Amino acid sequence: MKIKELYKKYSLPTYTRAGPVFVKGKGSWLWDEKGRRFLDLFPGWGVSILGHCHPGIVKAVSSQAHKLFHLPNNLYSAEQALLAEDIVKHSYPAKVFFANSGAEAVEGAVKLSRLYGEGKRYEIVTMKNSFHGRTMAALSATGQKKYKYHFRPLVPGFKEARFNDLGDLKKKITKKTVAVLLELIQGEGGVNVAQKEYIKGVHKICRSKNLLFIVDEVQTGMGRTAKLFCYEHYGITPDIMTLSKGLGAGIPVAAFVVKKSISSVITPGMHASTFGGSPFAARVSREVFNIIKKEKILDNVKIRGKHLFQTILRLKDKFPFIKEIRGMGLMLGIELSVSSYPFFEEALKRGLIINSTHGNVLRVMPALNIDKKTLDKGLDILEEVLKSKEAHSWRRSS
């Protein structure tokens, strides 16, 4: 039976998924079962920052499956406490929990947040068009109505306020309010990018009114926007950051990083996950750290990222149907005027993968590590794309 034919057969019907069977990747380059050749700028949906099989990664992955896999959170780990070390002097004084996945660093995120509030304060004001995870907190938190709407009731104590709008966000905040949760670029919302004098202001309010800001780096960290952490380019620090994706550059591991002076409020039993932080993803999170110091990765990608910035604002004096260009770093938007899914579709048909999200948004998101002549030859076929005989006809239709 072939593959496609086994995903019908026995997987639940959740994803929408497109193009061939890949079987192999390295670097930017994914081959189908067939050795077809497809350029992927969306690697891992953010996740392989370095690109496929990267052989430092690999190396790490073979090394450590040699000593240790797992080891219950009851013991300790060396490779788990090397790497809250490496996230935290790279990032400011605080203390670290490992977990799996970015809603569930959001979800001990949102607990904690609880436990600040001390039973008093519980409510959480979130962004509309935010995107925090599928988990029932993380999706309740999440600021869009087509992820939420069919799980009804939601967990409650959350409120949406309007992005990059600082007089909104006054309105919502209430005495039960507890902490603030936004992303300072959201990705899934359509790569809308936050104003520094609104992040400033946010964190204005959240020390005066003793509130929790928390962060969520989920896409954005390890690199993304030519800074370990985005929250770096706005000069203010946050309470709590999540992070997952990139941190394990292809191996699923989260942390929410807590500012050392409230980690206090959580003690032993009232969190724990069974496979957050294992030996294995510790010590190949570890490897991520020291390969972006080691490559200067942080350098590519503002080289690279202002490279692909005016390239794209190129393609919009070309293409009327470009309405606008968002983002930072190799974080990149292109918002259209038409459905975006349809470009999506012609750029697999091609051998470019990149993605479509929000409706009307095409994203493009490329290894950190990526080369010129990589980025243009994607580059070159989206133009391709984006004037192709079917491409004008969307227009036209719309």
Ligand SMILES: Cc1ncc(COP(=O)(O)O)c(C=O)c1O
Second form
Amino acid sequence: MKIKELYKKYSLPTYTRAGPVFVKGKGSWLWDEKGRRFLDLFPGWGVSILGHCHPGIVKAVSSQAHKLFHLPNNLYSAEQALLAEDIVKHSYPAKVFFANSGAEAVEGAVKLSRLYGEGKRYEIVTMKNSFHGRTMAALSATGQKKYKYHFRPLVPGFKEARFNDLGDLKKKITKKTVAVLLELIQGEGGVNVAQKEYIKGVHKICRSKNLLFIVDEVQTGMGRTAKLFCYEHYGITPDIMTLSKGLGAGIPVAAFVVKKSISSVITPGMHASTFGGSPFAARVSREVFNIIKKEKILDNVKIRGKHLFQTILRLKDKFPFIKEIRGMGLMLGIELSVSSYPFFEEALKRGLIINSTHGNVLRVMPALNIDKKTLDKGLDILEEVLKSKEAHSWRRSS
Ligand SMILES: Cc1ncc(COP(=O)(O)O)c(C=O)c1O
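Structure of the form predicted together with the ligand, given the form predicted on its own:
Time for the whole complex; same chain goes first.
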């Protein structure tokens, strides 16, 4: 039976899938079952930060697979402890809890906030347009009706404020508020970048009202914005940071990182994960840190990010339907005045993978080690796509 027929017959239809069946990847390239090559400027939805099958990751995977895959979390694993050390040494004095997905990391941060509030304060202010995952608390924290509507009743205690609007945040804070949770760049919400003054203001409010400042770095973390963590651009340190996606560069792993000074609110038995921080995932994640350092990935993100931004700016002059370009490092959103999905589809037909989000935003998030030639090739195809009659005629007939 053909693969797509198997999907139709056996898979729960939760995703809109497009394109061919992919069988192989290397660097910024993917191959389908017919041997056709695709340039992937959105590898793994922000996960595959070192491209597909980076040799260092392949080596770490295979060597750890011969040693030890899994240990329960009531035993000690060297790899997990060393990864926690890596994270803390690269961020702030903190304690780390390991999970497996972004939503789980957010769940953990929410639970810790409830402990911090000691039963008296439990409300968390999150942002309109935000995205924090699909489990019930992460979904309740997400500021987009389209994801939440069908799943009511939601977890109580979440309030939405307008992003980049300090006045609105102040209005949403009550005596019951315990934390503020936000993405510094709203990825799924259309690549909306938090303003520096706004984040400084949020930080100040959190300090003055004894609120936890939780930064969701699931998408922006691990070098995506040319700093290891996006909060570093803002001159603040969060109380809790959530990580996933690039943390494992393809292996499921996540973490929430709690400032040491508040970490004692959680005690044994209060939170757990069977798979979280397995020796296997931890070893691979440690290799991600090694490679970021060894291959000077942050420098590459800075240089390529600048080039990406400037090239797309030039495209903006050519195509009046490009409204705005937003982003940081190698995380870029191109807001169109028309639907973006036909452009995603046309790009796929032409062998280029990008993303369409929020109805009218094209998202480009290449591997952080992409070279100039490959990026330029992708940008050339993107220009052809923006020009193409097909994407535009689809738009007219839709
Ligand atoms: C900022 C942010 N937080 C949380 C999540 C949820 O992550 P996961 O799908 O791994 O649960 C995502 C996923 O896109 C995300 O972008």
